[in-house]
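One chain comes next, on its own, written as C-alpha cells: the form predicted on its own.
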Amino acid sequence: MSKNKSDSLSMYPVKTKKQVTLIGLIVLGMYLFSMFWTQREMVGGFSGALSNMFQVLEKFFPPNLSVLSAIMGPLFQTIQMAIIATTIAAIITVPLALLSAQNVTTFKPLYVATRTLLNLLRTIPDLVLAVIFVGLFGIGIFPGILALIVFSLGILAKLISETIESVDMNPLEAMRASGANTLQMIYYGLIPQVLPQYTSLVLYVFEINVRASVVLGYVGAGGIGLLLNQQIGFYNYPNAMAIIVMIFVVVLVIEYISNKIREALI
C-alpha cells in the first residue's frame, strides 16, 4: 500500500510539486494577513464584537409574532417576485444558452457576442439591477422583477450552457447524418440530455432569487424586504425579528419542496 502512494506520489515531476507549494504557501499568507488586517480594522476585536453581538439579539428576542398576519400579503409579493422572475428568465434563457454553448454555435463571433453579454450580465450585481430600475420605474414589485430577470438570466444562460458544451454529440451528430436539421437535433437528441439537469439549475435559482428579492427590497424594489428595512429603521426589533423567522421558514419550505422535485428528476 505504502509503495503504490509513494509510485502515485512520485508521478508528478519536482517542478510542479514546487509550484503547488508555493501556490499553497501564498494562499496561506493571504488568509493570515487576511484575519490580521480584519481583526485591527475592529473596533475593540472579536471580543467586542461578540459582546455587541448579545446586546443585539437582546433587542429582537422576543419577535412579536402578532404582526405575522400583516406582513403575509408582502410576503407573497416577494414570493411572486421570484416566481415571475424565474419563469421569464428560464424561457429567455433557452435561446442565450444554446448561442453561448461551443458545440452548438459553430459560428465563432456569435458565439463570442453571446459569451461577452453573459458576462456583462454577470458583472453587475443584483442591488446596482434594482437601484437602476428603481429609478427608471419607481418604488414596487416592477423594478423588483426586472432585476432578478437579468441577474437570473447571468447565472442560468452560464451553468446551462456548460451543460450543453458537456452532452454525448454522438446522438446529434448520427441525427446529422441521417438528414435531421438543427431544430431536430435538438429537440430529440438535445433537450432529453439536458432537461434533468436544466430543471434543477432552474429551482436553484428559484431559490436564490427568493432570499435576493428580500434584500433588493431595501432599495425599494418591493416585497418583504421593503417592510424589514422599515420595521429596522423604525427600531422595531421583534418585528423585525418576526419578518426574518417568516422569510427562514418560507425558504426552508422552498428549498424542502426543491429537493423533493429534484429528486424525482434524478
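The structure presented is a predicted model; accordingly, all values stated were derived computationally and were not measured. Heads up, when I say rigid core I mean the largest set of C-alphas that superpose within 1.5 Å between the two forms. Numbering follows the first chain given and starts at 1. First, how it differs from the form predicted in complex with its partner chain.
- The Cα position of residue 30 differs by 2 Å or more between the two forms after fitting on the rigid core.
- Superposition of the core reveals a Cα shift of 2 Å or more for residue 20 between the two forms.
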Second form
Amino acid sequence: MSKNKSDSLSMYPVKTKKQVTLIGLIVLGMYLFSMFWTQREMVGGFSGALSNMFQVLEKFFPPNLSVLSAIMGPLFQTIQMAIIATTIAAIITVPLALLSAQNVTTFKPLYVATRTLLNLLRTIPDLVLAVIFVGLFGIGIFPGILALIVFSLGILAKLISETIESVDMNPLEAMRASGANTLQMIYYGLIPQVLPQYTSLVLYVFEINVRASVVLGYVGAGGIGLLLNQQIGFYNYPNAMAIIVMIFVVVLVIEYISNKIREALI
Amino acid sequence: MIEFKNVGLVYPNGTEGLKNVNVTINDGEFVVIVGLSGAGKSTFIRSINRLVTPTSGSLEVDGENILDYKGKNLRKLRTKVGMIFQNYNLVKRSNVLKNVLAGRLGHSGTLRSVLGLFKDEDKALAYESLKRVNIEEKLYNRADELSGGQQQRVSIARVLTQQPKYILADEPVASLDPPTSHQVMSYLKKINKEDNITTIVNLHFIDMAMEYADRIIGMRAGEVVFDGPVSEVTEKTFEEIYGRSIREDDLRGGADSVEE
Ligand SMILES: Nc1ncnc2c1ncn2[C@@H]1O[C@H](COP(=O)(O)OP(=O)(O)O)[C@@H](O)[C@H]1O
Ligand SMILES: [Mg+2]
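Compare with the form predicted on its own: the form predicted in complex with its partner chain:
In what comes next, the whole complex appears, and the chain from above leads the way.
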C-alpha cells in the first residue's frame, strides 16, 4: 500500500471502507423500497392510516375504571400462571442445565442430545406452543402454564448451562481429590458459584413470563389476555383500555421489584 | 507406605508421563520431587490419588494396589490422601469455614452434607485446623477477600480437616512471593513432623527443596533420575536432574525473611 507521510493514517484499509459503504447503500435501498411498497399497499397511505388510528384510539378513552374489580380475578390468574410456570421451569431446568453443560456432563452423546433438544425447544415461539396446548387440552390456564414452562425451559436451561460452563472447576477438583462424590461436589463447588446468576435469570424469565402470559391469553390460554380479547371482540373499548392500563401498571411494578432484587444479587 | 512398582503412564495422546518408575515412600517422610516443567512431577503425584491412572505396573498404598479402584474404594483412598494445589482451589464465593469444612465431605454422608448438617466435632475440627495455620480470625471472610498466602493457608486447613494419612502438594508455592513461600513450606513441614503425615511436595526451586526435604526425588522426561536423602544432594545432582547448569530462576531465595 502506498502512503504519503503527510496523509493521516486511516483506521481501516481502503478495501474495507468501500465494502462497508456498499453494504450501507444496499441496506438504505432496502429500507426505501419497503417503505414505498407498504405505502402503496396500505389503503390511503400513511396519512390515511394515521387518521384511522386516531379514530380508533378515541373510542378507547376514557377507560372504564369501574370494571377494575372484575379485572382483578383474571389478572391474578395471569400472574399465577407466570409464577407457577416459572417455578416449575426453574426446577426442571436444573437437571437439564447440568446435562447440557460440557464441563459437568463429560459423556458426550448425552450432552449433545440435551443440547439439541433444548435448541429445538427454543425454535418454537411461545404463541405456537400455546396454540398447540390449547388445541390439546382446551381453553384455560392449564395449557397456558404448559406453554410457558416449555418456553421458559428453552431460555433458562440454555443460559444456566452457559453459566455452569463458565465456573471455576478447580475447587471441584479439590473436592474430588478429597473423596467427595459428584452430588457433594455439585452442592459445595458448583451451586455457590452459580446461585446468584441462577436467581437473577429465573427472575428475568419470570418478567418475560408475565408479559407472555398476557399474550397467551389471547389464543385461549386463560387469564387477563382472554378477557381483553373478549372485550375488544365486543367492541367494548373503554373496558379494554382499563385492562390495558392495569396490565401496564402490574408489569411495571413486577419489573421494578425484580430488577431491584437482581441488582442486589450480582 | 506408597510403593511404585514399574509404573508407567501413557496419556491418550501418546505422551509418556511416567516411565518405569520404582519408588517406595515410607510413612512420615517429607519428600520433595524436583524436575523441570514437563518432567512428570504432577503426573507422579496425581497417580497417588488417582486423579490420573497409570497404564502399567502397580501402585500400592498401604499394601493395596490402587490402580483398579473404582467408586467407593476410590473415594475412600482419596479421603486418606489430602491434596494442596498451586492455585489453592477454594470456592471463591464461599466463606473460609465452608471451604475448610469441604475437607470433611469424603467422611460425611451425602444427605447430611447436602443439607449442610456438619457434625459439631467437624466444625470444631475445622476451627482447630484454621488455628494451626493462624488464620482463624478470617473464619467468615469470603475466600476471594484473602491474599494468595492466606488462601493457601486456608487450603492447608482444609487438608488438615480431612485428617489424611498422606498429603500431596503440587507446586504449592509457585504463585507466592518468597517470604510467603517459606511460610507455607514451614507449615507443611511442621504438620508433617507433628502429625506424622507423609508429605510429598512438587517444587522446582532448588533452595527450597534443600531446606525442607528429608529426601529428594529427581525426575526428567517421566523417569526418576535421582532418589536419595538431602545429605547426598549437591549442586551437581541438580545439574544432572535438570540436564543443564543451575540458573538464578531455579532459586526462590528469601530464606532469611520468614514471617510467622
Ligand atoms: N492430560 C494430559 N494429556 C496429555 N499429556 C499430558 C497431560 N498432562 C500432562 N501431560 C504431559 O505429560 C508430561 C508430564 O507432565 P506433568 O506431569 O504435568 O509435568 P510437571 O508437573 O513436572 O511439569 C508433559 O510432557 C505434559 O505435556
Ligand atoms: Mg506440574
